[in-house]
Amino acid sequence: MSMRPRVRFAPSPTGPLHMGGVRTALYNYLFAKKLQGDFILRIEDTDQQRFVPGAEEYIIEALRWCGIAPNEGVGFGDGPHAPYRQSERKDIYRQYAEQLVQSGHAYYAFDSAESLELQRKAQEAAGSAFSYNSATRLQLTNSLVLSEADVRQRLQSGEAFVIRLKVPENETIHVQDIIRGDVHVVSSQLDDKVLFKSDGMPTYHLANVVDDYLMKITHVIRGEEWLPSAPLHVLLYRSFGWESVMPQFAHLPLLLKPDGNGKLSKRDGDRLGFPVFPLNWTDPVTGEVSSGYRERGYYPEAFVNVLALLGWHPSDDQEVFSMQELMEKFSLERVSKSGAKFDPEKTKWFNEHYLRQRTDEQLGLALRSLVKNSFGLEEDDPRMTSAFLNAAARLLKDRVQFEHELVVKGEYLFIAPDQYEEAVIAKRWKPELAEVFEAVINAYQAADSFTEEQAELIFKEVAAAHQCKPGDLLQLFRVMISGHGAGVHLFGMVSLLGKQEVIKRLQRALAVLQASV
């Protein structure tokens, strides 16, 4: 076996990219780049039927998004084992097919549909359920028990076969998984997989065996729900006499429901309102739209950062990783064997952290736009200028988790007021309170500087010219110029708005608080 590692992320295209795919995805890259290995992009597109287009799109770029970028591969550059999906290769596999008959370890089985539907049925009246093997393979219609002419007739005349694994009888049959240890399993419990298909593609079986074997792939991480095929994996290896240079394998665990009860989907997504899929998708056929993760607003690199703890524990408490961490400390034999539990929440979290590293500037170009479609703002409005946007990102960047929220939250750095918060003005406002801030409004009139230190220090010293407590006012100040009872830090709103916008502002308000009396 080559000491440079080789992984290789092999997903079907018969959907989205799920983030269970993703994780495993992100596992192989990180292995691979912590050992300066290679990382291969492989598409297993064998089963034709269930081929969906624009899959393996979607596949391509919910990996660029995620900045899991492979060394080679579907989408990334060919390598020195091109072409990378399984469709183009199905020459290679049908040699390696008939490889295996001529050594005596599969056989041609003819066995119509209907023949083994009624040897199903047959089995069930008996009691028992119909598996093709060991037990029941002499008693059905393939080269085991036709004779040579009888089969070469067959062939020569077209007939429609399969190709079958001869799986050997009452052998235990051991699995070295790095995650889980040493998983055996009794050949009897196998049934006699197909390995090539009437319609001239390999199964999944033979195709990813005889793909890792060519392609030098030193380890292979998947998820748990492959392990029951890798005792059979095991057996191909063995019947090639490709044993020297089987992969080590290892199985990641799954990923669980919020409660930890079952594996996460879709459904689960959708029921309680967060996606499981990094980018959106629509189904080519009903038009559904299911959400992702980046159009919903996260980062990549915490999406990426919570995917990295589903299942791996770093050796300390560290929970924020950038990815050239991630491959430094990244390592398999700290994969649990258990279910990993999503919590959608701590994603929220994560992003919200992501945003807070922003700088001013980044946080004020993404606000660019958003201030732009949701407020319809020129370009030459003093609103859209740099300074301006970027001081308004930094009042808003402790308040939000996702940047759309920036115009949510911050509506009114943007847009004055028409409406006040009613349980504010029923506790605060007092007619007499009116006097005050027209003395505010005068006051503010008067400053030559308006600094949010300048624009505080009037406020407190004509509260307290009118025997008030600024701390009673403050609040009911807030609502006059935001509406909201709640928001950013308020005098330094005071100084972005300017003095001409909130004595605007109070004017306004306080024409609505008095005709309301």
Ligand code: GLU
Second form
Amino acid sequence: MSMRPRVRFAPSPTGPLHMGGVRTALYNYLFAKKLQGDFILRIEDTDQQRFVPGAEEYIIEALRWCGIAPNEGVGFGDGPHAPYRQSERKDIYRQYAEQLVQSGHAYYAFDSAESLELQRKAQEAAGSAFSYNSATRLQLTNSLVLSEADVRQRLQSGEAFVIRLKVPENETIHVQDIIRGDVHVVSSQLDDKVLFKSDGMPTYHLANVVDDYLMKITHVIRGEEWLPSAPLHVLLYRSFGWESVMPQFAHLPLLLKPDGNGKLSKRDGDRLGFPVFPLNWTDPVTGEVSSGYRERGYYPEAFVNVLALLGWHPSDDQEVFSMQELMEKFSLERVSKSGAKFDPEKTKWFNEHYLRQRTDEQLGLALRSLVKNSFGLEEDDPRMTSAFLNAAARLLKDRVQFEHELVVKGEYLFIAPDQYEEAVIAKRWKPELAEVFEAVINAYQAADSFTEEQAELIFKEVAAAHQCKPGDLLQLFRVMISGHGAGVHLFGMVSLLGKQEVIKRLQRALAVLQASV
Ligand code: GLU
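For comparison with the form predicted on its own, kindly provide the form predicted together with the named molecule.
To see the whole picture, the full complex is given below, headed by that same chain.
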């Protein structure tokens, strides 16, 4: 395709953005970037009843965190089609709704909520469901049946009205979807949807189609839940006479629960212990906080990488993708029809992967504030130098999935242990070994260099001099220094802690172990 695409993400600010919503934004963004097109953020806030304060800000912040940057739209700078918030475009929609009435594709309807409710009840009593459509509309109160004068009079007197689409009878509507293929619907299955409401606001359907037209959208990429609305949208394009510029549709597959059984919901997240939101969300009414990926310590790259693969697959088995690579490789043709199963463990795996890509300096920096908060170390503490922190980060890097785990797994690098793993002590400690460790202390005392290699060499020499196999001593040595039977590279730790600290810890451990027998 030679034309530069223009796509949009068009969320309604009805709450926090769900992972599925972020994926829609991501796919739109990738699609636009790959083809050097434009990506727009449009806020669809015409349903005043469902408006939730703070939701718009949340959406913008979430996109920013993910690195998904619209080049036009609310929060990202105006483009040629401002405003991008539908509540600020109110007047535009009325005019288009009226245009459809003029051309005979829509009509004014004056039926009150109560009278429609009565109709519904009567129909139900007769065993069928009520629908405002080609079969019933001529029995209802609208401009198709009322005289022109009556209609004018009602409008002038300020009577409440809506504008409904006059859906043609028995026409085939063809929706062509890039992902789902061809969908054919007979128009009689559709009801005469309200396009313009009595509160002066358009409905989603009208505003969405009018804005896609005015904003010159070329591709509508959105969640599968909108597929049932697509025939109506096609009909609207047709009614407006905009068929030649109608966007192409691509409906993205559902996100499924980890077991594949149905749609992924916030409840699944709560039950299985993973967030479904990118950021924390505080409910403005109840004050309840739902946790987000950001606050749980996920990197945005990991989150984005996971989302990219929920529905899209590359042609090979590559799994790790930077945003740049995604932009190059993404295509709608490789988005699958079937639902995509979300795997929370895989998300952790991606985080671990990206953590290992971090430099020692980056992780050392993260460690600095973690250590400060967890252990209250002062800035001038020798353990707070970049050299110490970076080396600690290097030792710990392979053992964690999240930055915040660095201080959990690496506590003993900062704080001397006061307990020693009992199982190891029971298995390895013998009183006669005290002499060997005294000799290690003396040899370390005399050492003039304390590199990893040097510390290991000295240890092995002492062990040999006492006819001990180093293998019999090493785990005990580790416990005496760190409190734990397993952990980071042993002599890396010994060298990092430094001669004086290691000697101090050995002496303390010996005192405790000897006293306990
Ligand atoms: N406002 C709709 C939503 O909240 C937009 C659907 C569409 O992209 O057409 O998802």
